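Only one chain is shown below, in structure tokens, and it's the form predicted on its own.
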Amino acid sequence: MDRKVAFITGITGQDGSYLAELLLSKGYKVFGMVRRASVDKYERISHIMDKIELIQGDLLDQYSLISALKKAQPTEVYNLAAQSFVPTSWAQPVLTSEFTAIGVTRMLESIRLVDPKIRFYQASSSEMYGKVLEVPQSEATPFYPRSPYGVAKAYGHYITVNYRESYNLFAVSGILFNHESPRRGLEFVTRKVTDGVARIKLGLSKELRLGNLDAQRDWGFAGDYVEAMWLMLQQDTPDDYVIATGETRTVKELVQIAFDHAGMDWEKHVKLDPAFIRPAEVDLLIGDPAKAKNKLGWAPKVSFEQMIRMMVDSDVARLSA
């Protein structure tokens, strides 16, 4: 049998970095697009530089694309890649729907045209059910988005599906819910939760400005998602998936399990901020992996605990160094 090549675009990311680890662990040739910038930000695939190739694209111009994927010749496209920080929605939401929407459409075009039958994934969200209409959400809970990102990720979501059923590709969205790790960007709660600990514990501050402790999410750790994201593209049929814990976790209990792991009292660091409150919340993502469960035969291995512990003794490391 040939070997397999696979094609991610956002590789530099935490999923994107994890994804290839584990494709080269299974033999694949990996190619990975990186965005033309005057600094290079490889610092999460920096150990598997000389494994992997990259290649310059943007989501944002279709020739690219196309120019991408004729020099790769892959098997399997993973698009990872959007502007994926949802507050960052709200201050740049027509970029963030031209990367995050448009670009998924491009990406398709460009692979009906170069070669129709790459298996396609894409990275779907849990945004996307934003003011939940059901609890737990399933692959069949109607979407009703509550940010800017949340509306283009549910764009992304369709015009895959539309592209599956109009011209027959092997196109699937996996609809992960939250996934962390030490490699997770320190703009999101989590990872400021952990590096704000570190930071405490090291003597480098004093306290750690939160929004809303009470705010409940479906944590999982990204290792585990991206072999979900593999599995998906090895299936018979393409079809699209929840990705998730199936277990729901406060901001307050991140906190404490941080703090406690550190030695310290959450209470006498943390202080809530106002700044911090998005303006239209999301209220209780929870997701139903039953359905990845019994087809795919996914299931997490690492829990909560273990990755927040994981988390911070990467950032006590990392700042100790």
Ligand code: NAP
Second form
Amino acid sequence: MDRKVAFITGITGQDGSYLAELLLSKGYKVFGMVRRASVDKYERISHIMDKIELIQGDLLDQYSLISALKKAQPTEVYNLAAQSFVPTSWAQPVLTSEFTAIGVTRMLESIRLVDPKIRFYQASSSEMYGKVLEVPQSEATPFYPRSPYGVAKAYGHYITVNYRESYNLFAVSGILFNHESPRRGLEFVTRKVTDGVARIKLGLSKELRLGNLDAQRDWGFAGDYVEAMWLMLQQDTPDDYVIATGETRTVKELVQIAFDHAGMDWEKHVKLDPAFIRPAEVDLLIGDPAKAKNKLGWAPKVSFEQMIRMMVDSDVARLSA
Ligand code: NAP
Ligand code: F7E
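The structure above corresponds to the form predicted on its own; please provide the structure of the form predicted together with this ligand.
Time for the whole complex; same chain goes first.
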């Protein structure tokens, strides 16, 4: 039987936790890279800690990546680690580039050095489309990023393609549109809304302060999206894929669904706060997942409404405990 060993950077994040679960269920030996912190941040993977192996490393430290790969000897690397919150990329643009852009080159160079047969997945983003040049966005749509995060991800995408073409690596770029879950970070808008709704419902808070309610996103469920990451590395040839639902919703629709589910009127609680308006906005994202459907046989299973209700229920349960 073929050896199945995965190395996941960003395993403590939302996607890392779902991907680790998926790969364990497929019989993989799973290694995760973690950076040191003074507090415990293993909440999302606490239920699988006895099944995975963690190795210290940081995308800023080339040597740590090389020695982690030598230790794990993976057949597949999933590079999910990044500074992933768009507003922070304006506050810390240089650090964002170091993690999210140059970090990809460090990982690719480490693979070239340790074992060029390793298959490599790069977590690219719909933020690369930014001020969209085409609707819907496909693999052929040109990029026009609107944040330092989007610019860094575009670099990560192109360096992945370049290493595939220059060195014949099995390196793929998954261009994933927004995907959410009860494990989403609290600062991202879906989770901020479902956590806010739960707090108001339970009398822990009275209002929810938000920015641009007219922004449109193509939102899917993270559990569905990690399946696509895995599928990309199981193909005969490496290629890049858009992963999306093909449907777009406004932030206002998200708010309505979440408040309705809790039996409340959003207009009584939501306040607009200019602090959450971005220096440059991505107004409309809608992906075309036709290639992923045709070539990978991938399709999302959880609808937007189901996911938002699941997130509200999860936050109510968590805050009631
Ligand atoms: P997330 O929850 O923010 O997780 C990010 C992970 O990266 C965390 O495990 C974090 O570790 C780790 N990390 C950050 N900087 C690091 C560094 N210098 N060295 C090592 N690890 C580092 O992100 P996510 O939502 O799971 O997203 C996963 C990836 O997909 C990211 O690259 C993101 O940019 C990309 N992406 C996400 C979406 C989405 O909608 N979720 C869409 C497209 C692309 P700590 O726990 O130590 O902070
Ligand atoms: O914002 C608007 C905001 O922060 C979505 C990351 O995973 O997906 C994510 O990036 C929209 C924006 O995600 C608030 O202006 C309104 O238009 O949830 P978000 P994002 O910026 O789309 C992409 C694909 C990634 O790759 C990223 O890593 O919601 N919005 N009011 C708000 N957003 C936030 N965070 N907070 C608000 O109060």
